[in-house]
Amino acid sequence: MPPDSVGRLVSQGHAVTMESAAGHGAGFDDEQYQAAGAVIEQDRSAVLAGSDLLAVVNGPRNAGDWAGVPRGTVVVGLLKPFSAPVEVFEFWASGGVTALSMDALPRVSRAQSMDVLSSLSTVIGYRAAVVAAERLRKFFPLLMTAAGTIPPARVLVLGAGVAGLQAIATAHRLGAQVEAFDTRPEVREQVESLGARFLTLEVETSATQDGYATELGEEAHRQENERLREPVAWADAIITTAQIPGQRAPILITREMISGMKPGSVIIDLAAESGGNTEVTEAGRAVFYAGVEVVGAQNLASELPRDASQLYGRNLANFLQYLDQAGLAWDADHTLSLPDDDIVNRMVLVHAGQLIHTGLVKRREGGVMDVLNR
């Protein structure tokens, strides 16, 4: 959280503990919290058990690393109800902890102010398109020198979410021939409008009530891959960004149409995380596969600290008000009060001893969502 969304929660009449050093990473030291109102603490169990609310951005990674949370305290962050270990939501839930996930917002009008996806998107998306011209083994622009002309990089995106509609117009600001598919029709006018070509491939389907698109049916799934198999023949770097919560991405790319890439091409994979869109992608690892880098890309975002910081604590402080304004509230003897609100409601996690989202429920009880994580 940036020094200024800092000091507008404590106008508001909030206080507010910084564990010391939190924000040097983006480049914030704790004089500018102090300056903003903030009190600078060291040591980080006494953070943990002196705070109502915790904002954080990663939830731990095992259920010990925060064992002086006290009950009625409610954590806030990304906290990855799909991903991050079962163990630490039962370990909140038997302790009386309540936990809120900035990732499960509803993607509604009025939380916009508060969409921490598509604020990290945007950041995941411009890096994705930076790190491919990086990796690139050629000039992502047109050129013309005395030596001669040097056509421009050809670059496909596939799927124009927040992230892949970011990369398209990066890619595009860097000077390359970019194309890009996505299953919702839709979004054909967003992305001709940032200067790609939309390719129409008889492939569609529609989106879910957050903007994400449906998954494919295995007739349709198959179709897509065969119609994707020239354009991944044509370009130089690929993008993808093909996501379904709680499930596993799709395989947009086979190994035989790597194989027919150029070799010296690059895909960046920014579904790695759940899977990954090609057959080959390992999650924080660049691979090599028929000559073609294939970049699992994960945390993108952390590569743009500042910047994905100030739109991350943002979001943050802005969800933190809305919080305030809904009722969220304590008594005397701390018990914890959750304003009966349908944006909040879709965000719970961990409340009340229980773990409430279905995602949790089900990766407890063994369901496919687990075995799809490990």
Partner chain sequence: MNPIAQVLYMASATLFVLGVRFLGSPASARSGNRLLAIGMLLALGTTLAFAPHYDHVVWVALVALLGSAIGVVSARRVRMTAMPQMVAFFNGLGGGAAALVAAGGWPGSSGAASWLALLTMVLGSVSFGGSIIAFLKLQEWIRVDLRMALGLRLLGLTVLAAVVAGAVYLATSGHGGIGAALGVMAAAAAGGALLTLPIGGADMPVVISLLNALTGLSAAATGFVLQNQLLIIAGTLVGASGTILTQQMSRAMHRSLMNVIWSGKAAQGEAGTAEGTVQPITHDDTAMLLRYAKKVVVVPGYGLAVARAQLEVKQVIDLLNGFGVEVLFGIHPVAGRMPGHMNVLLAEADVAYDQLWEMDRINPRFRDTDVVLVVGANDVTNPAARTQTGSPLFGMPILNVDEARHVVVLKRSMGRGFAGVDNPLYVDPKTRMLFGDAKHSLGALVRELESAQ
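We call the rigid core the largest set of C-alpha positions that still match within 1.5 Å between the two forms. Positions refer to the first chain, counted from 1. Just so you know, these numbers come straight off a predicted model, no measurement behind them. What changes on going to the form predicted in complex with the partner chain:
Comparing the forms between the two forms, the C-alpha position of L143 differs by 2 angstroms or more, with the core used for superposition.
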The other form holds:
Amino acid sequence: MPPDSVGRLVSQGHAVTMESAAGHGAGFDDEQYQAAGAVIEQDRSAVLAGSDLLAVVNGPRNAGDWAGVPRGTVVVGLLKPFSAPVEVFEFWASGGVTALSMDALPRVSRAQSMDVLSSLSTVIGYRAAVVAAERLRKFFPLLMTAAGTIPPARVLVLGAGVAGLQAIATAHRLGAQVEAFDTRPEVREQVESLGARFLTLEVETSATQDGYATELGEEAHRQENERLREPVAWADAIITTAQIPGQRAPILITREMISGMKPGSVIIDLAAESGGNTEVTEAGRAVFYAGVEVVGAQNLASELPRDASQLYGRNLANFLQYLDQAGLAWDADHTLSLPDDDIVNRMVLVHAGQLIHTGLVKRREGGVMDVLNR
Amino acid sequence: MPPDSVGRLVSQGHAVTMESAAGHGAGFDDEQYQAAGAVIEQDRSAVLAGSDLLAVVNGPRNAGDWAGVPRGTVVVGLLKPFSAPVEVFEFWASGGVTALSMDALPRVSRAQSMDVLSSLSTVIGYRAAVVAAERLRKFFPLLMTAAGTIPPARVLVLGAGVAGLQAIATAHRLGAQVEAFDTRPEVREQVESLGARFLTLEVETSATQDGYATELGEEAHRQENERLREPVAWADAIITTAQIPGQRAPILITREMISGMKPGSVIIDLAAESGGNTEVTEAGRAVFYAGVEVVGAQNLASELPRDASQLYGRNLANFLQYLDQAGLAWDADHTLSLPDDDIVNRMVLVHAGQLIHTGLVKRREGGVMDVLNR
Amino acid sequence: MNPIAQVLYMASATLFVLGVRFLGSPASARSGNRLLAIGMLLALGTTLAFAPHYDHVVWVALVALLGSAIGVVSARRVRMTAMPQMVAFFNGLGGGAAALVAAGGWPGSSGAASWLALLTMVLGSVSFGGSIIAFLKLQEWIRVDLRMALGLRLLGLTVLAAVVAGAVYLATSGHGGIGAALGVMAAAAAGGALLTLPIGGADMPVVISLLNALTGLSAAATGFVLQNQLLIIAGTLVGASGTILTQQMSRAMHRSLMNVIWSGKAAQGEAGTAEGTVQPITHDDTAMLLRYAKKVVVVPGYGLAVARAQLEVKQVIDLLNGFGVEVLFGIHPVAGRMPGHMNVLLAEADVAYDQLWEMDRINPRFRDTDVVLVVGANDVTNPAARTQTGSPLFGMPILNVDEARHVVVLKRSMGRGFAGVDNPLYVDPKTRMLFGDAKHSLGALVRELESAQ
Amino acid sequence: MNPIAQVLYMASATLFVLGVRFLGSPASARSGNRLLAIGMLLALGTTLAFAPHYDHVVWVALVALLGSAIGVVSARRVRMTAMPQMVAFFNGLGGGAAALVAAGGWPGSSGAASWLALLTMVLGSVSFGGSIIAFLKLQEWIRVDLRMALGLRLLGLTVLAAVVAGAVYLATSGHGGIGAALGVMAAAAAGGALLTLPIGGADMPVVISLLNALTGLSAAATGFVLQNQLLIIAGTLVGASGTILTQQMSRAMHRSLMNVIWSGKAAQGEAGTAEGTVQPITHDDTAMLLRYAKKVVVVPGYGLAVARAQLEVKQVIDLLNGFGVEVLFGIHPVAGRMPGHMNVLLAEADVAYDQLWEMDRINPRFRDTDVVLVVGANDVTNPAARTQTGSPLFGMPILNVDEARHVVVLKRSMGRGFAGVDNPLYVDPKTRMLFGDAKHSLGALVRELESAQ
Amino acid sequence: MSLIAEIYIFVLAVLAGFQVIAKVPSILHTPLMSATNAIHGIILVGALVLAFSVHGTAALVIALAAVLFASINLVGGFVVTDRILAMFRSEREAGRSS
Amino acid sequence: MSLIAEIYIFVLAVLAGFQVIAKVPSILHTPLMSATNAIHGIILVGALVLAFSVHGTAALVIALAAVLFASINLVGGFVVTDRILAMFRSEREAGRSS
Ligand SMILES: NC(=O)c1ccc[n+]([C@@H]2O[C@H](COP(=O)([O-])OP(=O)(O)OC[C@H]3O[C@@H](n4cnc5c(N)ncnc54)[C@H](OP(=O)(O)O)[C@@H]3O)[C@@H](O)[C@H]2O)c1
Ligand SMILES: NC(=O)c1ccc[n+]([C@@H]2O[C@H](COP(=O)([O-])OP(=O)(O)OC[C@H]3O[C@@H](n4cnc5c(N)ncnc54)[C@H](OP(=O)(O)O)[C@@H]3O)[C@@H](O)[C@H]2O)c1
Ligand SMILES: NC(=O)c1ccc[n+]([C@@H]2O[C@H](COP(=O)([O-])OP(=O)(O)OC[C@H]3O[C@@H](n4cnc5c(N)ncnc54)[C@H](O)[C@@H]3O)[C@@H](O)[C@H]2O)c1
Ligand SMILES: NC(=O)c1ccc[n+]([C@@H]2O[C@H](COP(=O)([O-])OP(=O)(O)OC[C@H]3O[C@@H](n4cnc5c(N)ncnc54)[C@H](O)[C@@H]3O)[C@@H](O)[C@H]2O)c1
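Could you give the coordinates for the form predicted in complex with the partner chain, as opposed to the form predicted alone above?
Complete assembly follows, chain above in first position.
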């Protein structure tokens, strides 16, 4: 959270305590936060223990990591109900902690100012295109020069959510010839509005109420692979972003399809963290397969730390303010009463000793998603 | 040289012999060359000994490296009369070899199809902007989002020759706010034609007949530094390209000026090979100074090997064809007679046992340029 | 008639023609009006100087002065918004005057003169009756139950048929005094009134223009009666140009003239003045509105991106800047379908970054903005977000475009935006809708603005 | 005259007015000409049907048939390029006819009729003399030493002064027979001829248009003599519209009318038709040229970048595409100031990549290209690179735009390009220069093309 | 003057009237309507001639009524038109001056 | 018809003639000139009336000369105009069809 967002919370009458050096990665000093009105605390456990509301970026990796969070505390952050260890949430439930996850925020217009996923996707999408331009050993733009014509790079973007659109826009700006595909048909217009071509593959799926894609059936998936073969072979650079919340990312590009690509091509897989859109993706690493570099992008947002943390911080501050106005309150014995609000309701992972979020409940019961746990 | 250029030479009736694997870096196989009509030779010395004309990318590093080139042979390539070891040329002179350097090609309109420097500068300029976007930990474009406005990156381009202009164009495309400066006043219009702002610093110099800048006087140089202070501090990313043929590159950015920049900023120094435009540049390395990353760019062209070699190859093929038409000929005892042609005359480094190129002659006599020898 | 008078009349006729011509373009309109006034003075002076008699000169002078005074005062007093009914009122009097002049000369005339006089009486009186009703309706001094529309129209037609029959009888029978004349006139006025009664308020301007042309024709007919070429020319000029103008006006409403004066749409027109109705606008009106504004804010949205009309929007602002209009863009943080969508788009068109103002910065400025041009934006301008607690947009900060003086919305239909809710902005009385693909509409605006240069 | 004839005459007068109106826009021009022809048939039919006498009818029929045959044959035979002199020839005959008709009716007339007849004779004859000279000069059957220009003009004026004096004498003295009439006419024709002689070939079209208006006036004057309203109206119409047309034509040449018919520039105009001169073109001509072309190639250069006119060029091609014109860009590899300069620029304007053709691909296409629009490019189109061995450009491959049917070059001046050499393309007979900043010129083209829609 | 001449005049005036109005931007519709409305105040010419020469009270009253009506129409019409155009001008001038 | 009526007609025809030509693209200048040139072939009407009624050979010759001239002007004028416009049309139509 950048100092100005902290300042806003302070000016709204909240006491803000910060772990020392929390802003370093994004280029902010403790002094700047102090100037904004925050109290700097050297000791993390003191922060954990002494706050009514803990605003974090990511949740803990292990159940025990953040011991000492008192009953009635609210934890707000990107808590990853679909992939973080279930034990963490069970531990919180047992400890009377309430967990609100920013990634469960409904994707409705009025919630957009708190929509962390949009912000991060924006960063990631831009970044993916820049990284693709940097990794691809070719010009992106068309150049007609005295030494002949360099054709433009062909960029294929699979999945045109927020990140995909941003990647399309960025690659188009750089002069690449961009094609894109998504299973949600309404995306066609959005893709075209950015000057790119939308592929007509006749593989469609409906969107959920939040605009997320639903999973394709077996047959549809096979068809998609089949029909993507040609565009994939055509492309110099591919950026994949296809994700379905709570599911392993669909495999859009098989090994065989990669073999069909020109050597020296690049794939930036933004779905690496949820399993990857290619068969060879490894999250956090670039692997070479058949002469094609497949970048399993992880945490691309951290590559623009200042901008990303500004966006995240503002979203978070907006959400805290929203919570406040919606009527978050503690009674005398520090029992929390959550406001009954559409948006907040959807974000509750853990409250009053219970796991609430349906995805989380399913995972505890079925354990199907364990592929993704890390 | 890409296979199609080889094919062109072959179809014009020349016999082309290639060293095996010469095209690998650029992604071309020996088979492709064979298909285009070239003879592949495993042994380099056989190539050196058996050709009338040797087309190379760079010259040898040491005088003895390419022993065995027979008298009357013409060597054509980027031979760097200002920085390659003088001994190489003396060795060739003594061996009766004729050397024509592509980097001494006059920069006139009709020679542009053979202008290797332009081609390389194009690659380098584009690449510098992409690398800057990749290295800078910030967005290039302006973004107005629900989580606040991300201001555009400010990019400063110093020296607006071919590479500088290409860098300006690329950064502008990506949405950065671009300012540029050059000491040649006629460049203003060119900079503005790309949508960037030209800085008025009142430091001007005349251009040579070939459009190269001439060196600034002591005083003018001091003034330039002074007047660049503010724009440098303003910038998030700087791309420097200022060069004067045969001279050490001017220092445009001092240590102190770097200290005035925002931490996290990036400088891409394209003049690194001729000494660098900043005080801290190290060719081929990225150094951090006061939180600013200074990339001493070296051989950026090799990062787009396929496109760069296509451009270089076409330029070279065009030049060879030009030479042929201009009347390059060997008499019975393999003595070479050079055509009397404006363009060719300017490119001769070594001929008939003599060092011809004025820069080279000066270096042999004065040795002033030894800073740059590597 | 005296040849000098004739020549002077000819001069004033020429001034009329030129004056109307000048009135056709914004730059010269005022000079046009002045030419007309000079022509009129010339005509009156000539008439006074060369009149064959000067009987009753005192009375005439008094009455003319009285009339002028009434004209000046009422024209000065009227509110700007009541201009159309004022014109209707004046027009009715003009028609009445023509009828009266004809009636005054009619008794004793015969042949063609008699026919022409009766024609004038009928035309002038219809114009009188219709105009007075138009005036009363626009003043909202009378209201009509629309279920009576058809009845009124049929009655009106019947009355007019009777008038025509009577007039023909009078002309052919060759006798009839001032009483018969007054009778014909009263009946004709009633017929005009009946036909005008059911026409809706929104359509009135077109009808007034039509009646105006009719008055012109009646003046021309008077000219035939009096053998006065100036009257013929001036009246015909008004008749002909008024007809063209009427056509243009109904075309600007995307209606046919017949539809305006007859069809059931009139009823809708009536409703059209009430709150809650969408008011369309034409390209040329939008262009004029923009061209004569001081401050304009353009609010782009997803529709701009869909239409890929960024070049056109850039041209519109360049043209407006050329006219000295201050133009800014108000960028809503979630306009479009991805963060920064508008930025990408406008950068393509090379719009300067400092013309892009974020929501928080532009919102306080709407209050003194003359025109907001909403280009394919919907949700981000939806005032429901401020007021309708149940709306899915409730609580989302929006661009308060409704605080500006005028709002023009460019979109293809009444289609909804991303959030899928209706936008009360579109029925705001100060909002006008310019329907059509944004690229096309902006292109048309460019054309209009260029022709206004 | 018979009232039915009058009404038919009126109808044909109306057709004339509408016909000329229709001729003013490319889309309706042909219908306009047809309306005129119908009006003419109507007028002739009416005249024949209602003529008071039919003496000499056989002779008249024969002569009229002969005349028609001559008209058809000569109009059919003439080469397209000789159209202007053909029009001049016909116009002269028209003037002559008017003068002859007036002369035929003059003996024995008196008062106004006499004056009017003499006026007609003078006007018609001047038009006759001038037109015939215009015809002869354009046919290059006569040539005039320009040192004699002033002398000829003064002589012409003197002759005309004498003609006026003679005519006044004849009118006031009230006598004079056919001989005197022929004398006046001969002298007037001589005067017209003398004044037209020194005018340069390039200016002739303007002069012909002026003489055309003059013939119209003489026909109108004949109408006064014969008390024929149709002649008055038709003649006046031609006189008035011809005057406006003459003004527009001289404005299109950036000259004043006075300058055209009198000034020394005429001499330059003469030279202007020779080889080696720069021929400017106007926006509207360029627009029409483009609009009615099949294949257009746009050649952008550094000037396009300097003007930052990429959006405008995009609009021009979009409009042309809309008209069904095929448009491509021919991109020279070194256009601009950096490799790929044009690509960057045109990508900003979202020009589709497949519309960009490289030099080697576009060069063979110029041969069947109707119009090449060179936008701020210079060196890359310089044919000297092919031919002038000494040129610094010699040997550089260029875009062979000079192989196309028409070339229009947009630049600000005759300024040189990067290589600093003159460009013989600019004095190629098929090249026209559209001077001005490229952004401005292209903007004007957009306007013109839009109005041609 | 003969009737036929007057009809000629009428026809030509119709032609002139039709042509005089090219495409007018609709912001000018109201002032144009108002100005042409003022023009037929020219009927005052007829009313004056009539009033100067009538005999009898009834006829005089009719003539004077015509004078009254016509003068209101004429004067009021011009004033209203000028007001509309003035508003228009000032807005424009304000626009320029800013 | 009185002279004054004719003058009225003249003035109105002038007004109509001035207005009938708005801004014409210069590509139409030649056909427009040629068409208006054809119009004053209307003088043939006068020539016919004259020729039908003259007495004496000299007068007849003059009248017949007028008929000849006028008919050449009229017929030739229309044919030329049509040719110019046809060229124009065909170019355009070709353009469309491609
Ligand atoms: N910015 C983001 O990151 C993001 C991401 C996802 C969703 N959203 C949501 O998207 C919405 C953005 O608001 P907005 O006002 O920009 O868009 P919007 O509310 O979706 O409205 C766009 C309007 O443009 C019109 N339109 C579409 N095509 C057009 C064309 N060719 N020409 C003219 N008009 C056209 C449509 O009306 P017609 O059909 O009648 O023409 C539509 O009502 C917000 O609700 C936001 O929450 C934003
Ligand atoms: N592409 C490269 O890599 C590169 C690099 C360096 C040099 N060059 C050289 O640059 C030249 C490029 O050829 P080119 O034909 O593109 O350009 P050019 O030969 O330099 O000609 C450009 C023309 O544009 C006109 N112009 C300038 N501003 C204008 C404006 N605002 N509006 C309209 N016209 C304008 C100028 O004429 P007016 O002043 O009369 O308007 C000028 O003659 C070649 O000689 C090439 O060798 C190229
Ligand atoms: N209301 C708002 O203001 C708002 C704000 C941000 C996002 N949203 C919406 O939220 C939704 C989700 O956006 P996101 O970026 O988080 O999505 P995401 O990251 O969950 O998924 C990325 C994209 O992959 C696509 N995809 C899934 N399976 C695919 C397959 N097999 N093949 C191809 N593509 C596949 C999805 O359709 C989606 O577009 C979008 O509809 C977006 O418009 C709304
Ligand atoms: N005729 C042609 O077709 C053609 C083709 C390519 C290049 N050229 C011309 O060749 C010339 C050289 O181009 P290049 O890219 O090889 O140049 P370069 O690499 O030698 O130098 C780069 C730039 O640095 C600038 N510079 C030098 N000292 C500076 C200082 N102290 N401060 C700021 N800037 C400084 C120079 O002016 C030059 O623009 C240019 O004029 C270019 O237009 C011509």
